[in-house]
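Below sits a lone chain in structure tokens, taken as the form predicted on its own.
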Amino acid sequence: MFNPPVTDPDVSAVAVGYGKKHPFPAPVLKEVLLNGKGSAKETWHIELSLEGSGMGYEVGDALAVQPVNAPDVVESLLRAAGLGGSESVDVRNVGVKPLGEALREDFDITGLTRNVLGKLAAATGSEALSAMLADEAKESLKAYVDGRQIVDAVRDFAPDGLAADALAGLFRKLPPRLYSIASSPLAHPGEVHLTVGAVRYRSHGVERKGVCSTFLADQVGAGDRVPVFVQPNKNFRLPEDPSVPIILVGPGTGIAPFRAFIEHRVATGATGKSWLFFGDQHYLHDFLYQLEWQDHLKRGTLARLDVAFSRDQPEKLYVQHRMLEHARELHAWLEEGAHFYVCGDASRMAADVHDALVTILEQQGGMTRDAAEARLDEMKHAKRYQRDVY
């Protein structure tokens, strides 16, 4: 288990001022696996305490988590470099410490980039690596980097190992990861909740894992502390007028901020109706926060809920398909002044949802595609169309 060194939070909140430069060591209150048995997903609901931190947040904000690297990932890198981990290295802005400790706490030891390979080429004198870094070899470089990590490059281009300083010189600082906050501060005073999908996959014959998601899933539990700070997101906010309707599209872990939105509207007595689109793989295993949504529907604090479970039928079904099925009603909500929100995957989902929205405006509003795109630009400018995508 990982626990950062702490002082009395009530004292240090005043003396130090918790934030980006000095993350707060937040106690873990609870971790709950949201997926059912048999799911291909691993999604965690994590509750942290902010008591004594002096930090607050608004719904729509993100929480930055400062992870450490997994011990097995550190060990595999040390083996590849032919090092033991007790060697001393100088870490910028930290000081001299054992290499193994620095690899665990201070460095991004997985992200393979052209910059890292350039440093490795300089450290090893590898002609093969230098050739791959040449301008005319861009495609070869891109193909090599895809799916590989720094440990692979060390094995491939430093077969005789590396000196401790040379290895440490490859890395950038280990950055924090941002997660959309899944709670309202009014519904859970002194707490902050996250919805985290543990990233695990296999590439080039090796099992891989996400640094921060598996830090939270594997290395910490109730009673442990996690270094965090709040990252405001002023471009993802509820309407100032609580009577304005909202449409929320959040498949997978994109559901996180919308759990916060609905909780906040309940806590503030907002009268505006809410419509949620949620999607994942299987209804039985992957309906995140299902009981909460059903309770909101029963109480009327959620007016509509439409779900899309992509693997429950022969043809894939996604949230954008549900939007198109209910195009007339969705357009009517927009005409009433509803604000439209999207959270989740930027690479495909957000673009597909945008295209569906354009189609709805075209068909239901009698617009050309250019006019529909212009309408969405106007909505963005008026903060009626907001996205939190990653």
The other form holds:
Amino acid sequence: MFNPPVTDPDVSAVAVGYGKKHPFPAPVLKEVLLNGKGSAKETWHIELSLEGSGMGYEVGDALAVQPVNAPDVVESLLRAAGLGGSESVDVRNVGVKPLGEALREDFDITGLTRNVLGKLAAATGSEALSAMLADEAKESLKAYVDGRQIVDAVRDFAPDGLAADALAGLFRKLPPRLYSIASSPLAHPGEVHLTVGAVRYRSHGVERKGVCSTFLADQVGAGDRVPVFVQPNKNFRLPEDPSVPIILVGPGTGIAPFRAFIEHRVATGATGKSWLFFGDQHYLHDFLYQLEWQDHLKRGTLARLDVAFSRDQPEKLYVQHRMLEHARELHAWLEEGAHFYVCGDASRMAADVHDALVTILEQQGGMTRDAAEARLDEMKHAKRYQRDVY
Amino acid sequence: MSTEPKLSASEHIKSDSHYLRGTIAEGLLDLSTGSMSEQDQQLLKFHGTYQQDDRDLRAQRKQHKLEKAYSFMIRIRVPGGVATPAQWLEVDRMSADYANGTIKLTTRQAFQLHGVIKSNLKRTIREINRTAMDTIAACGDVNRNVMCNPNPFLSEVHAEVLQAAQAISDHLTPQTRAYHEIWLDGEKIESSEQEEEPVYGRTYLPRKFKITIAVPPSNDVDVFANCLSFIAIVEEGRLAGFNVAVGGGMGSSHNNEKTYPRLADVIGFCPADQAVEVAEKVVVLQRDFGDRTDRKHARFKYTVDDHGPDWILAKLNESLDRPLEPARPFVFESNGDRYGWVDDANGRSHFTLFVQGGRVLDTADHPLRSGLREIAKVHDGDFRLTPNQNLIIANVSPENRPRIEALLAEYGIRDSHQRSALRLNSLACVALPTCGLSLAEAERYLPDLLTELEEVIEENGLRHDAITIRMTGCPNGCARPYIAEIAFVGRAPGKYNVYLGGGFAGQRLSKLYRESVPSSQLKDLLAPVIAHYARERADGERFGDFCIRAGYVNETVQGRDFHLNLKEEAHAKR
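Switch from the form predicted on its own to the form predicted in complex with its partner chain and print that structure.
Everything in the complex follows now, all chains and molecules, and the chain you saw is the first one.
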């Protein structure tokens, strides 16, 4: 297990002031796998302690997590570059340290960009690479970058290896990753919870993994510390009026802030009703926080729950289909002044949900498409339609 | 004031259900849970589906913040076990689209799909009905799938017998509109005045009811283990009618000697055209005289036992247009299947294949499901599910036979029955992980145990000697264990009661030989008995008969005697 090199929180808390500049080394209290056996997904519920950090958060905020790279990823890069790892390198704002450590702690050693390839071309003098970076070769560059990581490029274009400084010079700083917070500070004082989908896939014949999600999944466990800071998100907030109804659309890990929302409304005694749309791949394995939702439904703290699992039947079924099935009622909630929230995948889901909203306004509200879009714009301005998509 | 004993809880559920509706339709819409309410779970059985959960996963689910892994078993009625290739293809498709990728052929000639989640339940049942099959009354306190000898090479007689099975099945199918309303989006009937159950009434039967039709000399349907059976009497090549047998049944409970398996009594004979009437009147007898206060005493076998078969016959004759005639002679030779190709007098061919545990699935070595799918695509006859969980590719035309043979070879099915006779005469119920009643493994474990026992069989030169061997995960007896020559009935995980002495043709109950034997000791327990049999059996003597003659167990004469006359060592501590 990895413990980041950080100063003792008890001594320095107040003096340093934890935050973006000085992430707080939050102890991991618990890691719970939310998918049942048989699932293709791996979603972790992670509870961290903020005791002594002096950091607070509001529901809707995100938590930034500063990961380190996985040892096997560092290893394969060193091998590709023909280096051992003990070579000294100078890391900006950090100082001189062994290359292996720098690769692990300081650099983004996976994200392949044009910029990285440019530096690699300069370091290697590879003609093939320079040709691909030419303006007229944009398409082949795009095709190359797709699904590949820096290690692939080093293998392909630096077959004779690289000097330690040249390798270190390729990288940008390892950035923190943001996760929507899944807990209410009122429900879990001194704690912050995350819902993290471990990213793992195979491309170009190699197993790949997401840096931060698998850092959390594989490299840390209960008792370890994770450097974090709070990233406020003023554009994702519960209605100020606790009696206003809310509609929450959060498939997959998009469920995270809505767990926080519902917990918060329970803790504050808010009277507004809540309607949650959730979806994932399989009902049996991927119904994230199912027991908690059942409990909220039983206690009346969640008014409605509609779910869509895409791979349980021959046709794909998503949250927007459930919205359309219940169009009349959803429209009635909007007419009552409900706030509408979407969290999760930005590439398709958010757009599909938006289209479903437009359709519902058209069909149930008798609007033209333009009028429906205009209504949604108004709702956005009035903070009645908020999105946290990534 | 009435001093009558209280009705069992299920009776109230039935009478309050508004002809089996309950709140099923509402429950299906609530997808926050994969489960249905307790009452609706009881009612769903009448609709042909059981709620189950994956018991392998129970321990971990809560840690994942998930409820139990609930799903549904759907039982598809196939009266007489006959399905068309089109129906086979649909069941195959649904097994992949909605179930766990397997088709279970049951011991009562039905299809079962396992692992259907709640959100797919309605559409699956709807699609089953679209294929001209149904699920109503596949389970529940009603008449279940009517079984019938599936061997078509008995030609005309078989067709007539199958027709009788279909007619009885149709006549005893519940009339409630609830099934159509809930699953097929049928029109709702507002007032309950408009419908009734002419045979069953508002509270249906006290317990499940099982009917079979046998064609001697095959007792493959196990007539003696069923509530009501018709035994075809063929005279001069024509179906003269049926002997009528009543009061058989398997289920019992551990540590409750008031429960016991019972053999049916043959009480008379009826002409073929009276079979439906006899079936109805026997069902009505059970409706009116069956015990509705104690579900462990509610099966028809107890009604028959409590009143006596003579009383049943007298009561039945009162209600029939014509009384039953005296039973006619018949002989059963076995209750197993004949494997491989058989040609009939009409020039059609039939291929019976061995399906281990009745489970049709693809494994790397045995792509059985794929093979049968390819066969169904070109097959010009039909499929017949046998009561021994096997399958007949039936009525193959001479022109088509080469194609079928080629596919059987291509998919490794041709030699499915090149196994020990012991294995070919084995039966296992589903048990773990889905069946909520099972106390121990059955379908998943029996193949391994058979492999162990085959060593003993080989050592003793018994490879081609048929011995019936059955395993169930609980004492309720879905694989009809108590009439097998060797039976294992689950007591607890990894522990089985061992029964010996059942009749090879299913005509005699067995007796407890040893209680609660760990699975690791089963082979050693049976090896000396099997060796002894190989050494000292008389010419043609069956294993079950030998076990009694050699004194391993005493003969069980009838159900009430099942728990009596045990050898001392039966309860030996292990």
